[in-house]
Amino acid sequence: MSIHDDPLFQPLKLGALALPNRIVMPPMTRSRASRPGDEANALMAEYYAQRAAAGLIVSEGTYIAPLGKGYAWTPGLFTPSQVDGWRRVTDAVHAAGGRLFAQLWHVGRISHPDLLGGQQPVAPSAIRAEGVKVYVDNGEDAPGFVEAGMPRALSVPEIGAIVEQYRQAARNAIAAGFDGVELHAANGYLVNQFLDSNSNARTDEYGGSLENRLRFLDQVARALVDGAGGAGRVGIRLAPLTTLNGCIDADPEQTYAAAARRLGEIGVAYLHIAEADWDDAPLMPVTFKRRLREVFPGVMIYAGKYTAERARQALREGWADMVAFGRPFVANPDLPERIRLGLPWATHHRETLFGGGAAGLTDYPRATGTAG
């Protein structure tokens, strides 16, 4: 197939900014912040910039204040050293002739007083996430892992609080360099707290009915818009059938569907759909995907273990105009050029994706006969 045919490699604005292919990097952990600030460092600069063919790369999550956190060795960005950390990462894919958004994130429930400095981890609702484990730093270079900690309910003062540290994270990110900023509305964490009706049982303002639960999610997305610059600087990550760590909305389809209604009256520049990805996971129907482009009128990413082949179907068929490879980017650098030449694709090391130093993470070679 010829790149002009190739649906992946045809270009596409994203708010002010020129992709061009349709391929993204999407968010993934990776937990190599240099230690004790969560900042992100050299190594994870050239892991970004040996990536930056990709028509968007979205770091990975990124927390945006002290009880944001729910994972060791992840990267924040709310201290000037953080900013500092991350500047050099955005300098060294902006040299390779990358785009990088930060993915925004407050974990909510899922986290651990071990890793918030012994406090208490905060949710929409005192409802623990059951079975759910997070890591912790248990002095080695390998993760603990310990079921999260029972959250307490949030105040509505420190609701608005929070809104307050997301603006203030953009405008953090955007003073580090990145071209824009992603919110982490999926998996389970705090924004998805409040949207999925079984982890929120506020009977206020931000719970109950549909309207309320968008609350958040309104309130947050409008204050990345302002401290990002503008709404082309701004995507959201949605997940609505993964169910992952222990989220779970009794009406989805009409949940989301609404979400991205109102994701598209505030103007953001796009929706990360991630599907979910493991066995025996729900199917998510193209009927509802068509939906979702019906009543959100900006770009659409979807991800969950997509070849290039059903990502080319899925542009062909218009309900997507992006499609992400997270771990196919772990193991293949230059995974834009395979897919263009039709090279095989590398695997991934399972047991150096969390912690560690170069090992998994740069050392990846790029196949013979790709560029860079």
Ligand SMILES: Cc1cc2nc3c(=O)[nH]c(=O)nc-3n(C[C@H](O)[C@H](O)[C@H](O)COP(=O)(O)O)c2cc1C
Contents of the next structure:
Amino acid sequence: MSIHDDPLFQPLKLGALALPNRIVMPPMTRSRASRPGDEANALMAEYYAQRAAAGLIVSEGTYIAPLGKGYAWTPGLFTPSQVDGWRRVTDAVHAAGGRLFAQLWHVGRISHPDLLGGQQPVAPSAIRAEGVKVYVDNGEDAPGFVEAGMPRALSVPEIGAIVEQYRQAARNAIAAGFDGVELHAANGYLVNQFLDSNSNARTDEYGGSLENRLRFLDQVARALVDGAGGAGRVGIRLAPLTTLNGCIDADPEQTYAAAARRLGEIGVAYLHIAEADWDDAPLMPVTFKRRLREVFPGVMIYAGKYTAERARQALREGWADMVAFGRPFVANPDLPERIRLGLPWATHHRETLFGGGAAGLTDYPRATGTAG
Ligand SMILES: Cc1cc2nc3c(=O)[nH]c(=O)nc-3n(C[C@H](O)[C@H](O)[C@H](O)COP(=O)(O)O)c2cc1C
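Alongside the form predicted on its own that was just displayed, please also present the structure of the form predicted together with this ligand.
Everything in the complex follows now, all chains and molecules, and the chain you saw is the first one.
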């Protein structure tokens, strides 16, 4: 197939950006931020710049405030040195010809006091994520996995304060040189905890009816549009069907079609649907995907165990505009080139996904044999 006929290599407009292809590198936590300040650094800049041929890169989950942290060694975006750290990354990606959005993350109940300076995790309701583990390094004991802590329910003024933290994080992202921001409303973290019926037992304006469960998403999305300087600089990641971190909705088609419609009214540039996270990959019916397409007028991105051929099929069928390849981008810095030329994909090493240094981050070779 020539590049002219390949749906993955058709250009696309995303907000004000002109993307050269339909290939997304989705957010992937790699736990290599500098300590103790949780800043992005030169190693991370090299890693992202190596992958700049993606039509769009979304950064690893980046926490927006101290109480939003859920795992050791993940980067933040609320201190001046964190903004400076990300500036190195965005400069490197832009110099390599790429485009980069920041994934803004608040984990809510998926945390532990050891990650929060001794404070209790916060959530819509005091409902624990049973059996979920988070990775802790409190500087005293050996780092390791512990059960997520029991959360306390946020008050209404506290919810308002978190919306403001999102607004400020979006401003910080633009100040750090990002092309836009992606709200992490997927995978069982804070926004998802408000959306899904089994993690939200509130009886005020943030819980109960669908309209109320959508309220936090609505307010955060609008704050991001304001903070980032326009809806064209905002995307939202949703995971309607995965049960990761214990978030399950009683009627996901209705809930997420309503969320997509609302986000379309707000005018955000894209929705990014996480169909799979690791092995939790429930089948998402094409009828559901078509319904999202009908209610959301912006760019639709899908992620989850895609091959190049399945991605092309998704684009041809019309329910996707872009497709994200997660684990393939870990081990193939030149993934778009490999897709274009039909070359085989390397597989990643699990043991170097989280934490450590350059090994397993920046040393995967290109198909031509040169590092990165
Ligand atoms: C190492 C790793 C870290 C991840 N971290 C994040 C994250 O920070 N935020 C997020 O939304 N998804 C995260 N994901 C999920 C991916 O974005 C993607 O949805 C998932 O890997 C499925 O795509 P794939 O089958 O192409 O890998 C992560 C996945 C992996 C493998």
